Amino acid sequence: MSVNSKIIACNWKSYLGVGESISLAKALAVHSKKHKMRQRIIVAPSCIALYKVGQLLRGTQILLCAQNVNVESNGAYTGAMSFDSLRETGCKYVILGHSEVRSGKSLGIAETDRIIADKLRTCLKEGINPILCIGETLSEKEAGLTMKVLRRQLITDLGALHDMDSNKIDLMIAYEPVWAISSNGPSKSPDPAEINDIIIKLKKLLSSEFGHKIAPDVKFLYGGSVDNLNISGYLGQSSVDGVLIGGMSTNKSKIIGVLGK
């Protein structure tokens, strides 16, 4: 796969309101009606800009994305945001598992392993497509159980593909350590090949335990601390399929400058 034909998805959280993501969804729009980009790009804006990014992105060759979802399709689930809401939106995508969700950052409550299998689950049977992020903390990586929790993460989250076919799954998984997200203050970014041969291992394990039929279709990206002067490292290796990039993706002349023509 060709750094031109790669992933770009863009995890914009809560860094921009409803008219700033309005503002970059014209840009981004724009930039792809002028320009035929080879990657997949996809946006993942904060749930009360989803529906009008939606919009904007109709026409477009950007996939719209959203950044979490209730386990249910819908119902009396106060705040939550339902299936039914995201397809209204256009939306293909969904993150689950990202850290600040499983840590409590983001919702104030920690989502289990068991949680967001549940999610994957219901997305696969609601026709969204999840990207699901696995990674370790620094203390982890320190004790040299890396693969072990994310062995536990990419077997607990993933049990539904045991009743899936192949044939309907378009399934993404993050690879964002917990320790190189730039928000943790990392003091580096992590050395590329160390991320692809992490991912060739993720590949192995992905395969022995689901099959052959479902592996090779599963994209692998990476996230964390990836900016404007790294993601060719990143999306340079043979192993990495994408990258999911956080604040970096919000400035609109680096977002560009990184889609190029």
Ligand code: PEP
The other form holds:
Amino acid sequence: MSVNSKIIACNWKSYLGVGESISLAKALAVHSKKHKMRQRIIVAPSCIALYKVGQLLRGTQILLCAQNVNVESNGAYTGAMSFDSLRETGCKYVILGHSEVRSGKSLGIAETDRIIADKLRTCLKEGINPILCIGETLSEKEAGLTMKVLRRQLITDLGALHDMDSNKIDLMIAYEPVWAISSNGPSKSPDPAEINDIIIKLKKLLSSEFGHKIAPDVKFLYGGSVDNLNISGYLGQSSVDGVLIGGMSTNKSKIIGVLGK
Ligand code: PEP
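Having seen the form predicted alone, the form predicted in complex with ligand PEP:
Below: every chain and molecule of the assembly, starting with the one above.
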């Protein structure tokens, strides 16, 4: 995969209000219509901005993503985001297992691997493509537990893949070391070569656990303090299929600056 055709996924978290999301989506839509971008660009606005942003991105090559979804498809689930409404927005992807969701920082309740696995199963059934985030905390890294944690998350969260007979799964896994995420303290960007090595190990693990039918189609992203200065270091790694960007993706001039022209 050439650097120019890699994936750039943008997680706007709750940084932007509806008006700000609309304004950024309009700028991205204008850019996308003017320039034939070869990268796959994915944007995840907050759920309240999803519908309007989806309308603005229609007819562009930018794909829409939700930041989370309910375990069940539709029904009596107060406060939940249903799959039918997601589809109405034009949403193609959903982020699952973000560290802010796993820790309980985002929703007030920590999502376990079991819940994430159930959501992933429903996504595959409903045809919404998951972007599964995995990553170790600083204390886990310091205790030498990185691969053990990643293995547990990967194997549990992807349990539904054992029942899949199709090899046409548009699944992405974002390796996001929790300690590297910009909102968790002073920005720490890991060495791109180290990220490449971990992703190589994850690809091997995926292949040994879920077989050669599924593994080659899965794309691996890196996320954590990616900015306009270090992005090419990550995208230049052979095993890194793309990046998931938080904070920087909400800065109009910086994000447009890194998109292909
Ligand atoms: C994230 O939280 O998914 C993320 C990658 O954030 P940031 O780019 O701000 O570190």
